[in-house]
Every structure is written in structure tokens, then in C-alpha cells.
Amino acid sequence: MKKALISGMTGQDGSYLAELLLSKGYQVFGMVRRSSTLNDDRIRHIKDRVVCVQGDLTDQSSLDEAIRVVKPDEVYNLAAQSFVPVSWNQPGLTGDVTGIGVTRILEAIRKHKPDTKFYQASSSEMFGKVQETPQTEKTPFYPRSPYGVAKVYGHWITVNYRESYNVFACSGILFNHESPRRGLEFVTRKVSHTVAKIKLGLAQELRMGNLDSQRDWGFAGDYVEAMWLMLQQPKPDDFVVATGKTYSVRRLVEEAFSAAEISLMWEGKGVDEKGIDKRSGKTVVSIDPTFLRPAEVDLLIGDPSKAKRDLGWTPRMSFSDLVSCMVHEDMARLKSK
């Protein structure tokens, strides 16, 4: 039986990947920072077939520990400060855990078990001020957060350790993937929880930044599986992994308001300038200065034809059905509380 650990398991990512690794036969450990309590939301339906070990990327002593102890065939490392926005007002932290984090885990890998295939989480996030379009592998990184920083930072450690000393170490370079299980911090589950508020009653304003900038949106139980492949073959590379399509914040919210179905009208067609409904008198949108970011990412989208081509990997689940499912969802959590 393989043995995989995951740093991170608690997120989005993790908990989809541990239900993947779970399903194809292996032990799947998930490492953890000592805290006084657990967020296992995520992993509440699965947690008796999981192994939770101790471990933290801002120590050395612990990730070294938790290799030596699980001795795993697979690591995928998809723990970080992953919130753009935080970046700017926690940058030394974000560079720390998402950064060199990766570092101090490969260098556990190293000491301990070389003989470990590793995967690490990079993001379209280092794309930033996109130098091409559609982003490939190739792309020239061009960061514009802290986040996109320390993220670029990982990725070629990444690619350093595995030509330094010969370690099984990919990149997965994930474009934007969300899901219900995304944190409210997010500009999809933000969209999509407050939509099913107004949908219930709870709300009547959907306050947002940015509704220009484009993302290459997937859907995060599809990517997971791009994880795994990644590790399944003859030798280590690095992979975009994208959908090849793009939408604009604007887009997103129209969607998820139809999800909902309810009426939406913009500026000029029903709605004021403060985003208010003039047939109802409702707040629907507003744009709120506080959520625009100090450097935006104006447009993301991914080629992922080399992971079409080599790992066989495809999407499945389209943009309109993801927003669909997460408005959904939300409603569903909101009528049960």
C-alpha cells in the first residue's frame, strides 16, 4: 500500500486530493500545526481513514520528524498563506510559510527518504503581469503580491532539488479552481454564500472590487487528480494546469445571480451608479473601493495542453456548472443552519 502525505489536507485542495488518494488504495496521512483546536470541517467524513501527524513548514525539526516517522512514497505540499490580500499586510509570514516553507520540506525529503516523489502547489498567481498570452510553462513569471512572490520562490526550489540532487519533485502551476468547500475569503465563495444570503433573505448587498479582471476558473476535485498524475509518471516535469478559458469577476457574479435566479440589472440597465436595484430599491452591487488590491492580475488564462498531452488530464466540470453548484450548496448550508 503507497503512503501519502499532505500538507494542508484541512483546505480545499487537501481534502479533495486525501478523498482521491483514499479511493485508489492509499494510507494518506495529513500533517497538521499543533493548534487547540482542529478545523477539520473539510475532512470531517473521512477523518477515520486518515493518520494526522504533526507538522509545520516554519519548522525545520517537525517536517523532519514527520518524514522520518511516515516514510512516505508521495508528498504533496499544498500548505501555505495562500490569501493574496493577507500577503500585503503579512509579508514576511507569507514568505516564510509559502516560500521557504518549501525548502525546509525538501530538505527533509532529502535527509530522510530521496527517494519521496514530491509535488508543490505553484500558482498562476506568479504569472502576474503576464508577459504572454495564454500562460504555458514557459511564461516568464512576473509576480504582483507577496503571495506570487514567495509562490515563485517555491517553484524553482522546486525545480533546483530536483536538479541538484536528483529528487522526483514537480510543479503543478494551477490556474484559479474553486469549489463549496473554498474559504469565504474568496471572491468565488464570497460571491456565491452572499448571492444564496440575498437568494434567503439574510442579505441585500454584494459588496466587490475589481469585476474586470479575468480569471481561468476550474473546478479544484478536477485538479487534484492533475496532482496525482504528475507523480504517476516515468519522470518529473512541470504542468499548467488551466481550463483555457477565461471569465471576468463581472461574469462570475452574473452567474452565480442567475444560479440563484434572481433578477440582475447593471448600471444603465435597471441599476444605479451605487448598485441599487430601481425597481425594488435593493442593494445588489456596489463597488467598494477597500477590495481593490495595491497590484492587480488583470487577466489569467492557462494553456494546458502539455498536461492534455502527457498526463492525459482534461476537465470536466465547466465554469457556469462550478458557480451553479457552489450557489447551491451555499444555499443548501444556509436553509440547514
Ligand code: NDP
Contents of the next structure:
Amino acid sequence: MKKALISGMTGQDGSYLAELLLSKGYQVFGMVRRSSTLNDDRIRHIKDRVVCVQGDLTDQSSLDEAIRVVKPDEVYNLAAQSFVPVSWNQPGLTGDVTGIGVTRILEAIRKHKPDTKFYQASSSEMFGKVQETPQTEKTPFYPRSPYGVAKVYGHWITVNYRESYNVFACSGILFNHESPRRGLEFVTRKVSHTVAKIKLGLAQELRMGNLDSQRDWGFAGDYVEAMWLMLQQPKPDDFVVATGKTYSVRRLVEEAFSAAEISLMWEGKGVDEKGIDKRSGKTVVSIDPTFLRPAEVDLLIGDPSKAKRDLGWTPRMSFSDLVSCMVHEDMARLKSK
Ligand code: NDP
Ligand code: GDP
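Give me the form predicted together with this ligand now, not the form predicted on its own.
Every chain and every other molecule in the complex is listed next, the one we just looked at coming first.
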């Protein structure tokens, strides 16, 4: 039985990847960090089928111990401080966890189990101020946030350990991917959750940041399959994982309101203090400067041709199905509460 160790198992991708690996007959170990409250919402349904190992990407000895004891065939490094706005507020911590943390886990592999296959969760945020469109594995990086900068470090140290120490190390450059398990602070889930609340009469307005930025959004369940496929290839390599389509944040908002069958109005005159248009009674979407960023990534669109050709991977869920599924799942959860 193959053994896989996932860092970040309690996160969105970690939970989907754990399900996938269990379905393939792996023994799954998940690295979890100490917290004063239990944080297992996303993995509760599989908790009796996975083994939790204590560890933190800021602590070398815990990573050494995890690799030494588990002796995994595959390691998926999904742990990170993953939210871009927090990276301006905590740039040092983001660099330590999201950047140097990758070196720590690679060092643990090099010392204790050098034939482990390693997957690094790299990000389209590395392209930042994009140097070409669409973005491929060859597009130069130009990160626009401490998060993006830390991910560039993580990417290159992964390539470096592959070239210097012959570690089977792959970097998956994944574009934004979402699901009903996405953190509430990310734009898709913030919108789906707020729209669900508006539908159920629990909220009356939606406050947004930049509506003009464009993202290549896919479904997390599809993307974890690409991670696994990378580690099943004869040679380690780096791959862009994306849908090849891009949509604006404005379109995301419109799509979510339409999925919930609510008519929306953009901010204007005649709006009362609850965000309702006085004449039409319609829910209003407004711009709140607190959600604007010091530097923006305006347009991301990935070219997944290499993943299609070499991994046989294709995304399955469309943008409108993804948004609709997130809105309906949020409504169902809120109703059941
Ligand atoms: P999440 O934010 O949902 O999950 C992050 C995970 O990292 C959580 O399990 C968290 O644990 C863990 N973690 C955070 N800090 C530490 C630490 N110091 N030591 C150990 N574990 C830690 O992210 P996603 O699942 O969405 O993303 C997975 C990975 O893919 C991340 O590296 C992200 O940056 C990257 N990525 C994501 C994209 C996306 O669109 N989702 C796009 C491209 C890359 P806890 O639960 O305790 O907080
Ligand atoms: P990111 O691409 O990793 O930064 O993922 P996010 O989901 O956090 O943001 C995607 C885009 O949505 C960015 O361009 C944000 O500026 C934009 N955006 C607009 N309004 C909001 C908001 O209220 N919250 C978040 N998180 N992003 C927003």
C-alpha cells in the first residue's frame, strides 16, 4: 500500500486530495498544526480513515520527524499562508511559511527519505503583472504581493532540489480553484455565501473590492487529480493547471445572483442604509475601498496544453456550474442551520 503525506490536509485542496488518494487505496497521513480549537470541518467525514501527524512548516524538527516516521512514497506540500491580502499584513510570516517552509520540507525529504516524490503547490499569483497571455510554464514570473513572491521562492527551490539532489520534485502552477469548501475570505466563496444569505433574508447587501480583475477559475476537485497525475509520470516536471478561460469579478457576482434568482443593482443614488434601492427594492452591490489591494493582479488566464498532452488531464466543471454549485451548497448549509 502506497503512503502519502499531505501538508495542509485541513485546507480546501488537502481535503479533496485526501479523498482522492483514499479512493486510490493509499494510506493517507495528514500533517496538522496545533490549534486551540479543533479545525477539522473539511475532513470530518474521512477522519477515521486518515492518520494525523503533528507538524508545522515553520518547525524543522517536526517536519524531520514526520518524514522519518511516516517514510512516505509521496509528499504533497499544500500548506501555506494562502490569502493574498494577509500577505501584506504579515509579510514575514508569509515568507517563512509559504516560502522557506518549502525548503524545510525538502530538507526533511533529502535527509530522511530522498526517494520520496514531492509535489509543490505553486500558484498563478507568481505571474502577477503578466508578461504574456495566456500564461504557460515558460512565462516569466512577476509577482505582485508578498504571497506571490514567497510562491516564486517555493517554486524555484523545488526545481533546485530536483536539479541538485535528484529529488523527484514537481511544481504544479495552479490557477484559482474553488469549491463549496473554499475559505470564506476568497472572492468566490464570499460572493456565494453572501448571495445565499441574501436569498434567505439573512443579509441585504454585498460589499466588494475590484470588480474588474479577471481570473481563470476552476473546480478544486478537478485540480487535485492533476497533482496526483504529476507524481505518476516517469520524470518530474512542472505544469500549468488551468481552464484556459477567464471571467471578471463583476461577471462572478452577476452569475451568483442569477444562480440564486435574485435581481441585483449596482451601487447608485437612492440606496438606503441597508443597501436596498429605495425605488425598486432590489439588493445592491457596492464598492468598499477596504477590499481594494495595494497592487492588483489584473488578468490571469492559463494555458493547460502541457497538462492535457502529458498528463491527459482536463478540467470538467464549467464556471457557471461551479458558481451555481457553490451558491446552492451555501443555501443548503444555511437552511440546515
Ligand atoms: P487553504 O488556505 O484552504 O489551506 C491551507 C492549509 O495550510 C491549511 O490546512 C492550513 O492549516 C495549513 N497551514 C497554514 N500554515 C501552516 C503552517 N505554518 N504549518 C502547517 N500547515 C499550515 O489553501 P488551499 O487548499 O486553497 O490551497 C492549497 C495550496 O495551494 C496552498 O499552498 C495555496 O497557496 C496553493 N494554491 C491555491 C490556489 C487556490 O486557488 N486554492 C491556487 C494556487 C495555489 P489550518 O487549517 O490549521 O489553518
Ligand atoms: P487571489 O487571486 O488569490 O487573490 O484570490 P481572491 O479570491 O482573494 O481574489 C480574486 C480577485 O477578486 C482579486 O483580484 C481581488 O482583488 C478581487 N476581489 C474583489 N472584491 C473582493 C473581495 O471582496 N474579496 C476578495 N478576496 N477578493 C476580491
